[in-house]
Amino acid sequence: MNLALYGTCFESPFLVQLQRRCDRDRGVRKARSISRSRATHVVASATRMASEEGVVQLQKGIAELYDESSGIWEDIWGDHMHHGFYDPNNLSVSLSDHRSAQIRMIEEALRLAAVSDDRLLKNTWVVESSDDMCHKENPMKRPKRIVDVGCGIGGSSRYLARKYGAECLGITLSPVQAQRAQALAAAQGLSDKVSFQVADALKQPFPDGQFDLVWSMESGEHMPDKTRFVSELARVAAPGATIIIVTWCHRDLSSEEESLKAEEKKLLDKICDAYYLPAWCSTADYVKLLQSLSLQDIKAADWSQYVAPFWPAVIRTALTWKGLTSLLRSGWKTIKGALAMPLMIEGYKKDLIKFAIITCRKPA
């Protein structure tokens, strides 16, 4: 990792020692993983976390990461734990602009998926999908039941509940997030509309066909089994429901390629280690999964240009006195995540990482 990307503040002996510990711990975990795999004769699957034990450990790490870091994020950035959607022609933005951009991300996702409440939206742009067609809102009925898969501290859930007057259920692996999300709902007078629980997105605790909007905002990258993840989204969707997946992907492969380049895999592996991510997939992979389930009106778009200011802004807030002191109090997982932030910028600049949105509809 190139610490110079952080600026001179990250050249201090203390943070250099933190980085060395990161690298040392990564080597130990890799050795243990190889040893355990050989000992148990686990056959590798299509995902990085192939064994059931590996999935459990991955989910434990995800929960602990967000248990540690969610309070810091809320204190600095507010209750929306996801990228913002920015005007690519105006990349000079303040913290308040970033928070507005996070709301705009929600609205633009709804617009692309043609989920409308028949109200004109301000400060939005019409963006193009992979079929180069502009999207217009359909005057469909408002969703009445929504599931927020990977809900964080419930920012999207509460926003959608207020916007549509809908009931919204959020699930997360983090007990801290679920508790905080419920407290915020109570404080905002939404206890009768939204609820949150600790649950596995690969084994959602809901009957079939329960929701007419299935929402996943930046949780898909944590899923060790993308096929099962998408299947669960489709299972809990009611006939005619809209499914919206906003997630980190790697670039689509060309027809001549069988896999990413070695150096690309190495970069993604470092990011995976810091943020408890399993194997990445491409936007095209998601589209194929949705097609295999006979889902309809599939749309996909690369919104990387619209999220460009996000990671530099997160790094700047981490380098403030408040950010640095909060990091040092938070825990080792959060510190590792902070040290890996320049890798995300590197991935975007190399066109390796793509900020993708994929939407579809379940047949009525």
The other form holds:
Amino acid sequence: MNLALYGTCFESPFLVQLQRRCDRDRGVRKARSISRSRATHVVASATRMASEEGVVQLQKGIAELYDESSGIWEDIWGDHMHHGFYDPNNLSVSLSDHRSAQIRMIEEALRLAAVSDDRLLKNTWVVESSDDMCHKENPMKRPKRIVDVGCGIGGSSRYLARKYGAECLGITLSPVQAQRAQALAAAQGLSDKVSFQVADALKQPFPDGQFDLVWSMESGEHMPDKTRFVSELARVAAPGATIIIVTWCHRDLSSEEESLKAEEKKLLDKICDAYYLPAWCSTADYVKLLQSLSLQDIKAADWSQYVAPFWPAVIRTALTWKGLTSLLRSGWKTIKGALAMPLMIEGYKKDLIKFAIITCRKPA
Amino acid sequence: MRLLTHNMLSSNIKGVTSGFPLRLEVEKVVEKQVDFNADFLNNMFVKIEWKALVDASRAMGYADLPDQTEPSMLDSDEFLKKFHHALLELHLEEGALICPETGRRFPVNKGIPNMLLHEDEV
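Return one more block: the form predicted together with its partner chain, after the form predicted on its own shown previously.
To see the whole picture, the full complex is given below, headed by that same chain.
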């Protein structure tokens, strides 16, 4: 980033610190570009096998971003760190409506995973599984053990544990998030049901086949190795378990395309920088990965139209007095993230960014 | 970290074939009262690796769990209370989880285990 924009002719400690952070961030970008240039095609053009060094740098950046920003997010938006699910016809949404929308997002995701074909929302497609089971009613069994992969401050974990009376384990790269998640669980009388660990979604610290519901709500976009990410989700899933992935994807490529257009990649790169995201993949790439692991009942949907009010609302809250003062107190990573929000809106408007959900079942 | 969680964690280091159960290195144990729920305990009983629970609870200073169990024990209120206490009320606040194969320490701070691996362990 160009510090000349700040136009000072003396070195203020703040700017020196800013420059050091930029240099560190540049190190992360370099690691990411190294990993990109050594990319191996595993699934179409989208999955990037990141170098281990690049991955470690990225994960450090992710942990630091969330260590820094979770508090300010929770202060304004509450304990769910994901998009709301909105009625496309209702254009005026208040802050309390957003909270209900975030809960609706969880419920709609569960509904998609459980529901039979004729009650699906539009823009959902059912993938032919190799066993052709997709047209049968295959309701989700009530889960007893749930894993929340990329759990944030535990909003989903607590909600699902309460809803199903189930045991829920959450994993996050951020020690600050894990502590906060645990504190909230204790405050809500859920210490016996939910627990949180600092752990890597690419190497989950669990034996095989332990969970009835494997939940990943807006964490997939942080995973530098989609193949490993999805393999781990499948590994820890018990026979008959449901896997639900809600994540940011780029548009599916047409059959003639080998990659996104140059200007599309440029926009995504800027977003990746700000949010510590590795290379994006498409919804179709996820579907292929699930198919390659012989998972069944695969359903995928584009929910971009149902999340449209979200980013404008986040920007509005950032621009309030409380938002601005919190941002200034938070840290460079959070500020950079906030500045990148209009890029997300641009990405959605250009039909480049898709809010995707993919669900499936592990064979019994 | 309560022992219910410990019963679900394993070492994920590359090449390790038997990473469960993790041994406990105990520095600070905290007892936290949790409401008794017989249904929950009955549901959990079938999923628990019993030996791992017994060993872990002993490491935490609680020696009241029987070495072996049979389903009829679930009818005993006394047994359920001991099971409840060991599973849910004993917390490892500070210490570590040790990989049984490699001896690698996964620290536990303020009750949260850190299971992140270094580059060379992945």
